[in-house]
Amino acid sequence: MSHAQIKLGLEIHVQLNTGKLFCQCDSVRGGDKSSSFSRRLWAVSGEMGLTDRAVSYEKDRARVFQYEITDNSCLVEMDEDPPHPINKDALLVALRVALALKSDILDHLTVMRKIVVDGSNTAGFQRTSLVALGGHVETSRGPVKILTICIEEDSARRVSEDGKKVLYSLDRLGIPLLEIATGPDIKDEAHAVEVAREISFLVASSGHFRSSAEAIRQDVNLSLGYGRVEIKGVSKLSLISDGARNEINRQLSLAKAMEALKNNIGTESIEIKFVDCSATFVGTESKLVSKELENGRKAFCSLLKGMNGLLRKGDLRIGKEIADLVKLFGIRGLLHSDELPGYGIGSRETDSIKKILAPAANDAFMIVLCNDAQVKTLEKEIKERLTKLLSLDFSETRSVSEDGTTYFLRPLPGGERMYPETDIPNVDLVNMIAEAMDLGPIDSLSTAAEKLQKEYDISAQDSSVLVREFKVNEFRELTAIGQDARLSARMLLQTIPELENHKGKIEFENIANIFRYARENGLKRESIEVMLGLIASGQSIEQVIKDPGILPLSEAELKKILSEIEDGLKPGQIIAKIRKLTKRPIDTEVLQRLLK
């Protein structure tokens, strides 16, 4: 399929710094944790009185939350307590932003409670606010065309997750967050993170921006033709195109395999019914399956009719569908026929399933290992699921792996999930526009580049990329310290990245404490890298400072190094035989004077 079919849509995700929407809480956190408590929330119906598929798929999970206390919370995050006056400041970031996509700014804000039931919100409901409608973002190839703007509160940050329960930290809950979502007009991956470059720059731009890894989340909207699908919270550019790209492939092929199935069954409609087969597995060699059936739990096998073939052959993947759904009500045991025999399941299991079942020879089978209780909402949930892909719809939500692969997540939600929140008034917006306003406006991307490397006299490549990277509050903190603007970017964009790449991560505080050595003891360039390579190894910044290691060679020393090297070398095959001799740094002035 050619990328002109595909239509592809982002909503970017900002995390705001101007303290948490609806209450006085800081939006950092410093560490404590005082307390935890455990909720169940269930599903309700919205303002017509529907109840969302998504919120009843949650519902059937039938998880436990336990939520932990941290010194960035109140009773607002509990829910123990009404949200207070929206956040001015952050509110004013919103219209700000808005008004440099030159987008349509509301009269009124009202803010709605967005049903949701997973647990990422203590309340069972997420509070979300349009403030701006329209509106379009410049890139490289062409206007993109900006559909909503919108300020709501983030999620709780889920630490872990063990079965039936999730364990959630209340330090995200409440922090600003600010929502722009696109038209479809975005051309292909690439072009998805340019955008997703140009909007988060903008948001960063008003000086508001919350410095963290999960800062900015991008939702990756797409469609084949076959629904949308939402991919989402990809918190990292590069996972844009790979989440974009697998996921067109694996509908491409879920459309060829469901294509191949509707010829098998015909007008049959699909059919899940579990028998109890835990008698066949006495005794068996399978690992899996005799550590699941010793925790208490059972075998049940299905007939999947006309899927023989089809769950895992090539890039024909149904079987992956149905366990990507089982695991998400926490059973870790499903196995098919086409993978088998395997996982130490030989021919006596399987003849013996197949007596049970009576396949015909196009006809699959699976097994799961879960408990009595689940096997009603696994036949429900298995049969639903097939069901909307064998009609070729095929939208959902999805989330995405490290490696760029996706897997299911929920059904896609719709407007049945909305309705208004009642503990707070309407704002007017209208009397804002010009607080906002004289704010001053946001700078776009190219030209926060400009104005930096004209400030700094550094180069337009450097500049461009410490913008893009989100990395121009180090570069000044850095060059503040340092007094040299050229050196600053070198170690952010290069040494650093390398060091990090190799050996391990370096806290920005502690490049910072070695920027502020070096210039207190007149260390130059190749001693702070000595240094930087020594944090990136796990050293602290204490053991760093003692290390001898980081002085240069003294003019003595070099001198007679020097001496014992053979004459004809060039310049640089000098420094790289002294540098097989001594891990020192090298002055290189001192080294130019001498050679001369």
Given for the second form:
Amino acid sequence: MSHAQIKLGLEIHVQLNTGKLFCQCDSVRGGDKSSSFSRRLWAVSGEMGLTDRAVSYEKDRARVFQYEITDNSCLVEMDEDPPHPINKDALLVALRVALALKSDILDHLTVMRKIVVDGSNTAGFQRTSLVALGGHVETSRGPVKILTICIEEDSARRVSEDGKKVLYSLDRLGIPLLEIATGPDIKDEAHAVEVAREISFLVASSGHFRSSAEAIRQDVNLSLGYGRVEIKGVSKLSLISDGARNEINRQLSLAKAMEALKNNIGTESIEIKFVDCSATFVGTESKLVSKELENGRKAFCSLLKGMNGLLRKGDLRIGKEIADLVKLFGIRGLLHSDELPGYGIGSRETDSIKKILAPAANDAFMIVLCNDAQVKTLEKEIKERLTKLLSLDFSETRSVSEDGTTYFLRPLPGGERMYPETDIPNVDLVNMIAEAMDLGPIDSLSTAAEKLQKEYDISAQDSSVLVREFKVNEFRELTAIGQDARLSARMLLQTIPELENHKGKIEFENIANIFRYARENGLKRESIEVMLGLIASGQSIEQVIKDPGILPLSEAELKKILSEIEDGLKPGQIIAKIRKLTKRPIDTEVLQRLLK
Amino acid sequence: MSHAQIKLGLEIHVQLNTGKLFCQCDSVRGGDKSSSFSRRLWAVSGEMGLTDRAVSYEKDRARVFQYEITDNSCLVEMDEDPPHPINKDALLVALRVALALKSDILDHLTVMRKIVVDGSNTAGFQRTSLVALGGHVETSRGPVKILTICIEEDSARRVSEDGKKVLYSLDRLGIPLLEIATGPDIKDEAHAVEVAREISFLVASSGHFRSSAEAIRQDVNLSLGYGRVEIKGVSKLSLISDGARNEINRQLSLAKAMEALKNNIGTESIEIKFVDCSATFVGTESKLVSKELENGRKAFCSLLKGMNGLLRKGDLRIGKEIADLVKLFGIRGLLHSDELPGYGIGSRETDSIKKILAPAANDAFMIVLCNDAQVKTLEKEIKERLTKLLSLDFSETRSVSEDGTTYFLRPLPGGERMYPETDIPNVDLVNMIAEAMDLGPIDSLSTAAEKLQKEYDISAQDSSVLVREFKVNEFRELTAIGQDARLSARMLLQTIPELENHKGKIEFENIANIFRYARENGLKRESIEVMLGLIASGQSIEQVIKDPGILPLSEAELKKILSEIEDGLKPGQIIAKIRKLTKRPIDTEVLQRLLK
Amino acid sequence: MKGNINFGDKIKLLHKGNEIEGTFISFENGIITVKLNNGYNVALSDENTEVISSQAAKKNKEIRNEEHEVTDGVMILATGGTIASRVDYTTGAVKPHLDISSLIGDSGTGVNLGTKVIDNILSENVTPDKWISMATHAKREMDRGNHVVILHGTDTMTYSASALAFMFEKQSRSLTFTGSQRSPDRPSSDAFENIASSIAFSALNVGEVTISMHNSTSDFSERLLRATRSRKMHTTRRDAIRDIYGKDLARIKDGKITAIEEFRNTDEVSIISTKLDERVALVYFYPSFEPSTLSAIAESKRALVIMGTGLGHVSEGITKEIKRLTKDGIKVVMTSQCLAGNVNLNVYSTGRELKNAGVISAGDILPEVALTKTMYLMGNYEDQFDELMQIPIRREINRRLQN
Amino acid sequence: MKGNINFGDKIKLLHKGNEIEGTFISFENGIITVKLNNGYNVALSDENTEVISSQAAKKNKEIRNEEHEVTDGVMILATGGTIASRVDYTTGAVKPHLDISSLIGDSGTGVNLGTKVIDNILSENVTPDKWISMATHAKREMDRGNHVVILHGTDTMTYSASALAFMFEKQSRSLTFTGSQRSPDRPSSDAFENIASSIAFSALNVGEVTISMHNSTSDFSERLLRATRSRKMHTTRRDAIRDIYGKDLARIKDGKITAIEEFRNTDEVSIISTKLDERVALVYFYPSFEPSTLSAIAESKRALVIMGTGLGHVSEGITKEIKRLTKDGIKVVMTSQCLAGNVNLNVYSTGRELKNAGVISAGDILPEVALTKTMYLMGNYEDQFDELMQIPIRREINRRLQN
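Condition change, the form predicted alone to the form predicted together with the partner chain:
In what comes next, the whole complex appears, and the chain from above leads the way.
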């Protein structure tokens, strides 16, 4: 498709390892949980006395939030102690990144509360602060404008959700996040990936990047002329392009479906009116339906005027738009006429419902399984959402699944949900800029790779990949243990990824331990590789170092093996022969000496 | 036997219902336990800087004391709060009793700490105070001198004992006790019972007697010229005479045994030296011995010079004197030569022991089963006690078993174990005497019976028994509920004792509840009797009042029954006939009307 | 910054070359605060900033203090404090501000609710005459058949509540103080639940002044506390106010009330004695506390409540000074800085000397409660002061201590 | 009463016709106290009593204060307090009296033990110069290779222990305070176990000043507490002294030591700074607290530690007075009467005004510890006062609060 009319922007969030933003808890380690507590959140009006759309929407869901207290959380994360002064180290990183992006740093830092009532913040708001405005990042396809640089606290990690109860861990809450928002001038999905990589690298290059699977998350802002859609929390770079592409397709199809709907209903407004049709399903063969009814829920049906064939036919999928919404209220059962008969529901039931609703030829209908209390909310919410979509306003907050498809999360929040964090005085940034400059400029990706190559005398290729894959810190640490830099690079870039691919994840702590053990016990590359292999197979470090298989063959053992091998083979052939006899490491120096 | 040389005195302890003596806890109700705590006690020196014999003896036993906290105990009983000012109501009772006994009341009350380290007081001492000196009680055999009147706190109730751990309940600790000590001029055991009854009646008559099984306890002081023996905690009147008689016999026999021993050993001093003879018992048939050895104990034997035939032969029982002592150290196994062979121990073992100890013809030996740590203490303690007995000094503190025999408890304490309770200022008694007098004199037993008869118009017999059996309070309470006084007396003196004899204990609270229920529901004597019977059978009050069997036969039911009974019978015969048909109460008034 | 720009006006600025659009918040100390359209506030130095244009704001819905009279229901009296706190855009801090109706929300369904603002102060500024005003208002409501809930800052809530407990010699309706540790402008505020539970607890007809706040850090459960036995024991936690021994009169959990400790029931009528003698000082003893400091504090006072060490002790020098004061007719009440446990002047020689000097020890009364009790007794029962101070008149003294 | 009769003499009296024999204890205020042979003391009015005869007492074994020097062991320094209390036969109350060796009993078997009496006072009479003396003695013992156990009254133990914690800038040996809540003249005294455990805890080589007392009302278990985080929280219980958040450094149970919270280890050498500026007052704020009272207290003081309400607040009037004082160069440190939780002057407008006035808030430091820290800083580091007050120098401030 043509990307001419698409506006694409990113918000990049990078976690910092400086300690938490508003307390003295560790931001790297310490997720062991102890006890937990439960809370609810209330919809309150913001600074201007109005209640934000996203907030009042969430209020209707009335969920209970349970929080696990971890050893890297304290009363601040529990919302039982006001925030402490902002973490200066984290702020300095923000300033250095701003300088690198040529942003205009504000004179004063004003910490804001951004109301978030999905429970991911115990306070009911996220603390965030604007550090700088403007600037740009250089890319292979020209500079991309930077809109804002913010520093904010990460949210609580969602552990599980069960109906109206959501379980969060406090381990992630309060970890500093740099949020860098670009302008909508990214060219396409591939360009978005490049921009994301370049910006997150800048942060990593400050030396305060927090190594973890969720260390970098992107929000994608996308507009095709149907309003801005924000796709939240894209954790993998690959999902940026998948998500953007899928969302573009969805909006194009949705626009088509809505045009068709407008044709069908004319100026009529959308009305949803649920009627109890539980009686219809007495003795139904649908397991889905009978199970919900057994659990005390009821079946409600409503006419969907003019939507016959638009709910689920080809790329027309209004049904999914409704289903996404219904799911957010903890309701599992939604069925609509485009998929019926089906799911064990036969014509007996559909006929009976048609008798109740009397649909015209181009009318569809849907069935939801829920409580009396929920049905009123649903009528309102479905009507509102469909009406908005019908006006071709697709703006909203969405999330992306692992498969790259996006789904509805909540309405876009407005500026109303922000008000000042009154517990923290403004911070004068003017004096801090000098301090940030004293720490030196942050290198761009290519400069950093060049410097690394020179410092360690490794290949340009290795250096570049280490930098691009954010493995510089690990590389430095392993080399500092006393192993050869090339060996460290080889392990990090080849051996370990390969082992992880075939066997399983290897924690960096274990890699470091193995390097240390090898150093202390004079073990070489071959032994290290064996040890890494054992770790990847799920053994503990204690088991691994006890394994006699990690020791290289002794001179005597080698001699004995060699004596059993026919003469006249080349060294390569000899090694292959030995490999057939044992998996133990071979000290090639010793072997060479013996072969002389 | 002749009582001419016997000196017999009593210390009578009576619990009061005024609330506890040094705090605001209830002294009547509230024994429900909640949690518990553990303590040890230390031997400390008293006022004069010396440590009392009884204290240092107890120290050697090194026991752990666990205390159950009850709902009628507080930090004072836990020894975590200093005593509160002395309970004035209790003190007034003491003064009134002193007045009734014509004792000289002291000008000032000085509360003392009497060191008691057997754990029965959490503080390690009992608080006690001298109220009056002198006076006398009139008896059928002339006046008996009163030595002292004290007010003191009751000790903790021992729940159980398991080796070195003793479990106490705090429910009883701190209940006020009046202690009235007589001179040694009681004529004999029967006289002792009369004195005890008369004195405890005086206290009961104050209206502040605590009704409970252990409300009255006596210590018997007895001397036959071999030193004073104090028999502690005699709770039943019948045990006074049994205990005294048994102790007299014991002392006479013991004197005989000791004379014989002196003959046998001459001026030689008693020596106890235990030797490990565990090896002898390998494969023994004695279950007692093998079990103790399995539990890690050892067998030790010691010669008992000159005691052959004196340990257990006829009324000569030095063996029991040793056994009583050994038992106090938690040691169950003591065997001596007068009872061997026996207990599964044959001549093989005894011969082997004789080989070790080489006893002469009139020597005996003993075997104890205990730990290495205990054996040194035992050597010292057994030697000390036997040496003391040999000098015909039998003075000590003893206790009495349910069967009326007495046993060794500890050495007699001296005055050393008392020192002032520093947490309570002296109380001026001079002004309180007037207040006590205003409450009126306490009647003697006979005066009280006379007054009661007149007040309630009951028989002289009933009145006298109510008074003597300390049932006046209960009688007054039942009558106040609104039942006829004669009925109350009949129930208390006949029906209830009979039911309790045949079925089981009836709590007074239940009796009062039944009376109240009967009153409120117009039920008469017959129904009350049925209800009491049900309660005595173990039913709860809730069950009882739901039982249709407690309602008298209605007029219609009676008519129907009568119609089935042949004519011409006398009323008595008719009732007997009805009784055969139903256990339900018969309202005699209704029956008489129908028979007219 | 020039021009007549008011809070809420739309504004366009040029700041160091960046064009900034938003809503004007304030201009103070050379700093212009603007709320950007994305919601962020930015604080800009005036010298680097130029106003391009401004446009007067549309009038927002005004927050009104609606008052509702009521009879035979529950009257909520607001006095200020965090529970009625809002952002102060001038200083950037939280200040009292009132909008009671928004706090009640869906609580008290089925209850006849009234609201009234009787004051608007931070609780650290509460004074005895405020207590008299609260008592008078509460009495008037009780006479109309209303249970009373008083919204109050948590800092001095136990002082106020215990003062009212003494003033109410009889009370025909329940009187419960509540507040919040998180201000109600935040979604996590404890205000909403605390108010709802205070209203719900009224059903128990407790004839004592009580406090209702969170029972733990979790929501969904509040406790009812005896005013004269409670103390704020944490600066920030939701469950900061508690009975010093953990004895709650009642608890509410997921809407269900459970009565726990025994309490006094309401009387037929309400009677208040509102005289309070303010000339009382609460004095904390510590090593190096000088007699001259004590005499300076006692200047113009009629009674002192001392927070002594342990069982109620002070140094020899202070003991001497106290003797001088009691001789001059100043009442001296001894409490303990330990907070829990009895004061007892019989145990040590220091205590006996204090007792001989006429110092009054009153069991385990809390120091702050001893202060309000002293004000009350000096105001109403001066001639029975010594006797009444030593016995519980509003269950402020535990005659039995079980932990 | 006539005649030269002394304590301990055998005496025979005639009192209201009863002949009374016993031991003479005292004659005071017209009352003769005699210990009867059965152990009871009787207090007889002189007017009703006549001395029949008396006989001089045999000399009792004299209680001596034996002192034992020691090196590379554990030195027990006695300062007085309940742990060294005995019956005072003159007043009838308990007074300090010393007999250390009898307290140690069978504890510390295998340890090289020394004892020394350095003072003999009730702990309410402790003053800063006593702390200097304790520190100097303790330092001398550490220099001889001894761990130090200080016997101290429990009332002001946490003041003394925290003062020494600040004075010891480095310590080469452990220094543990202990005491008892029940005097050692009673079999149930906690003194014996507390001393034994204090000696046992020395094995941990804690390089901080600590306190060791009972862990619960039960015997057989004691805890080791950080001096700068402990407070006496009950007047009478054995486990009265505790870390305000319940964080024990170690526990001993049936003789077995378990380390719990992380602690500082001993240093190579001991260094003490013993200058203390006594011109510091600890002031408790309460409603009706008058500015004139504050100015009277501040007279001749160089610093004030205020126990404010909640997050560290005082009334408007007091805020104004504080502004005046800080302008005059008086240091004002804000703590909270809540005891637990952080002081934070950023949250409310009152707090911000105090902060602007130069008031120093130091997290969750305990008020009493703030007092000793202020004395220490003003004595040794006055020019760095503001900075050092706000950061933990002896772990007296928790930078992270988890409960």
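Everything numeric in this text was worked out from a predicted model, so none of it was measured. Positions refer to the first chain, counted from 1.
Undergrad: Considering the rigid-body rotation between these two forms, which residue or segment among Q251, S206, F515, L445 is located at the hinge?
TA: The hinge residue here is L445.
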